[in-house]
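Here you get one chain, nothing else, as structure tokens; it is the form predicted on its own.
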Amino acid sequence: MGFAIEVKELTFSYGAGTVLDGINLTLEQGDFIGIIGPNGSGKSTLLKNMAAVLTPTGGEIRIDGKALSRWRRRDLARRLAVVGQESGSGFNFSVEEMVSMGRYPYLDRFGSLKAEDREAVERAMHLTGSYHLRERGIFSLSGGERQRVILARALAQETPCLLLDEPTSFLDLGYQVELLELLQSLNRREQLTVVLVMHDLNLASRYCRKLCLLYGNRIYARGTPEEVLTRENILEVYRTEVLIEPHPLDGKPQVIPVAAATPAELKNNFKQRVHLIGGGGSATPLMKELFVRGFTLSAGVLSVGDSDWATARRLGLLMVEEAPFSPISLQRHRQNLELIEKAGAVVLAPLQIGPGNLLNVEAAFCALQLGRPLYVIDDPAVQARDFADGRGKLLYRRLQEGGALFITSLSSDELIARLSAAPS
């Protein structure tokens, strides 16, 4: 049987005081979904009127298309579990009688366990690793171990969706990866829905397959992680700059922060923009470290799919794109000239030297021409560089004698120096 959550119009206030506002949201058989966004933007709020334990002010919720409030509780119950921030028991119950509440909507008026309900119970203690607890009473574990059992007494439900509440809060990492892992396996396995309200915006990232941003009463943006995880996004909801570097091992977007207020000791005194010209990740170090520190950047010309592209993109830089693996076109290198002119300083990056690239050596010395300052890093030096039978090296010969400053380190300790003490 299919398994389906809409929501329509929905708004939910406490008192005068509005907390949703329009939310329309739609889950289906095996969706993996995250809520994500700041403290106060409804979150749990949402949940909860998606359980059934807050009543919508307005609009709807239906479940399998019928609405909420028509569901019996004992049959939302076999459609529907819980895990809520709230998890805690007014009585000391061992482990396995704690789990075996979960089976409630399955048990006959005598309330008595079948076998069938006491293979769930097992099952669930088993994937949640708290088996072993089972004869220990609640109030003896700590909240690592409670949040395990509050998680198996949910999954004893065998309902087809599960909604959870900030499921990690309690868990050391070791654990939070392992409940996550778990609910990603029983989502691809079982068909799973699976709903969490989550902080961690990096492990909502890595295990979600849809985000949904929640911002100023209503849904921000909804997506894929990488539709949803973007650095205007987070800069808009989180009142915070990040970077956003791709996973190692699966090329989800990882949420790296930069501190809201820029330190003293990285702030800059140059103004103005700060162009990079670079290539094949020779300025990404840079494009880092220089937009940390807090100059405005843009870069040119780079081709799409490049390392420096990519990270120019993350960045949400200004810059001149060319389509991969072609030379640099009169267009586009008029492009570069155009945000060289505007830039208060050039920085020539240590590019691997090659015909398809050679203008962008050539816009380094238009920029002196236009009299900006340009710095050129020069490590591996020039020669180790240049794969246009010494045309490179004739341009930085050129680039020397325009005056040019030549920076022979890879530390970006000098260049940040020079700039920061630059005239703006």
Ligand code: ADP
Second form
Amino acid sequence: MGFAIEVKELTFSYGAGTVLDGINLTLEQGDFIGIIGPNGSGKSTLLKNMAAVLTPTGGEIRIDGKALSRWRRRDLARRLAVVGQESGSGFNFSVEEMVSMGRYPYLDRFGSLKAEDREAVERAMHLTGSYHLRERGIFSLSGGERQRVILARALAQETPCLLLDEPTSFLDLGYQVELLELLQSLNRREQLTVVLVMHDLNLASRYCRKLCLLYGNRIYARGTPEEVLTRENILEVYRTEVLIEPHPLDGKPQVIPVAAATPAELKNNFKQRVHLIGGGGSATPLMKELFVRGFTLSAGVLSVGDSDWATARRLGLLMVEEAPFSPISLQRHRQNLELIEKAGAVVLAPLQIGPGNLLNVEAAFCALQLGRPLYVIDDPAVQARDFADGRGKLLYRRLQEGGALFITSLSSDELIARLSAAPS
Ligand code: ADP
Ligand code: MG
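The structure above corresponds to the form predicted on its own; please give the structure of the form predicted in complex with ligand ADP next.
Whole complex next, starting from this chain.
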């Protein structure tokens, strides 16, 4: 039997302001969706509307094609189970009694558990690692143990859909991953539909097939983790500069916080792209600094596999790449010049100069010819980096004569100050 939830133009307010406005969301059997968003963005409110704990102010939610308001409690409880944030109990039930409550939609009017009910309860306790706690009173449990018992109660309900509100919040890393793997295996083996409100973006990315990012009373972004967890979305919604790296095992985007978003008054006012010429790691410190300060960057020509190349790729920069250990070809050189032509400023990093990459130094002349500001970072000084029979030194002298601005400190402060002062 298929299962479906449709949320149509859902609006909700607790009284004063609107919390959710015009939410549309459709879920089918076997979906595994994560609801993410900053504190107070309405994740719990959305889940409670879907669970019929709250009644929409506007719009409609349908389960299996039937409006939520028309479902009888008991029937609904056979279709979806909820793991809420505050679902505890005021009474000190034993764990087994607590998990048994998951069976109430199946009990007859005498409320007695049949063999199949007991089996479901045991199975749920085993699955969640709470079987050994079955005789304990729930008041004596740790936060993490209680959370597993609440999950067990929901699993005992044997519904095709589970709604969970931050079910991992009290769990240590081991139990978090275990719980998510359990949900994943139930999703894969039994087509369990999972709606998971999650705080941890990286775990959400790894376990949810789709994500739905709530912000500003609406769905700000939705789609695969790759589509939703972008640097731009996270900067806007969480006000944080981040790097997005693929997980080494499954390639799912992982979010690495870098710094709080630069406040508007400290934002750099250089709006054009800055092109970095580097190689061998010479441009990496600048690349990172400028990136964090919000500059738009490009880079070239970088050899595939070298550390500047790796950094540029991680930061998602526009760049010209050359095959590893190959001299820069004319074709790559021309592409580099094209990036320089459209840049607002060019920076020549203190690269090691050899016959294979002299063209990178040559490329800097293009900036001078076009009247673009060219910043030459000469720390260490070129003498110490010239492995091209003095040709590097010669080119640097000509760059200086041609009007390049030499900066003799590797610290990015001077460069950033000069860029910020440059007309843009
Ligand atoms: P999230 O789960 O994303 O942190 P919530 O759905 O809990 O967000 O809350 C969304 C907004 O609604 C918040 O501004 C919160 O203060 C408000 N809110 C939540 N519950 C209530 C309530 N019972 N009464 C009034 N306002 C509430
Ligand atoms: Mg919440």
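Superpose the two forms; the largest set of C-alphas matching within 1.5 Å is the rigid core. Numbering follows the first chain given and starts at 1. Given the structure is predicted, the values throughout are model-derived calculations rather than measurements.
Trainee: Take the rigid core as the frame of reference and indicate whether the C-alpha of A384 shifts by 2 Å or more between these two forms.
Mentor: Moves: yes, 2 Å or greater.
Trainee: Has the Cα of V361 moved 2 Å or more between these two forms, judged after a core fit?
Mentor: Yes, shifts by 2 Å or more.
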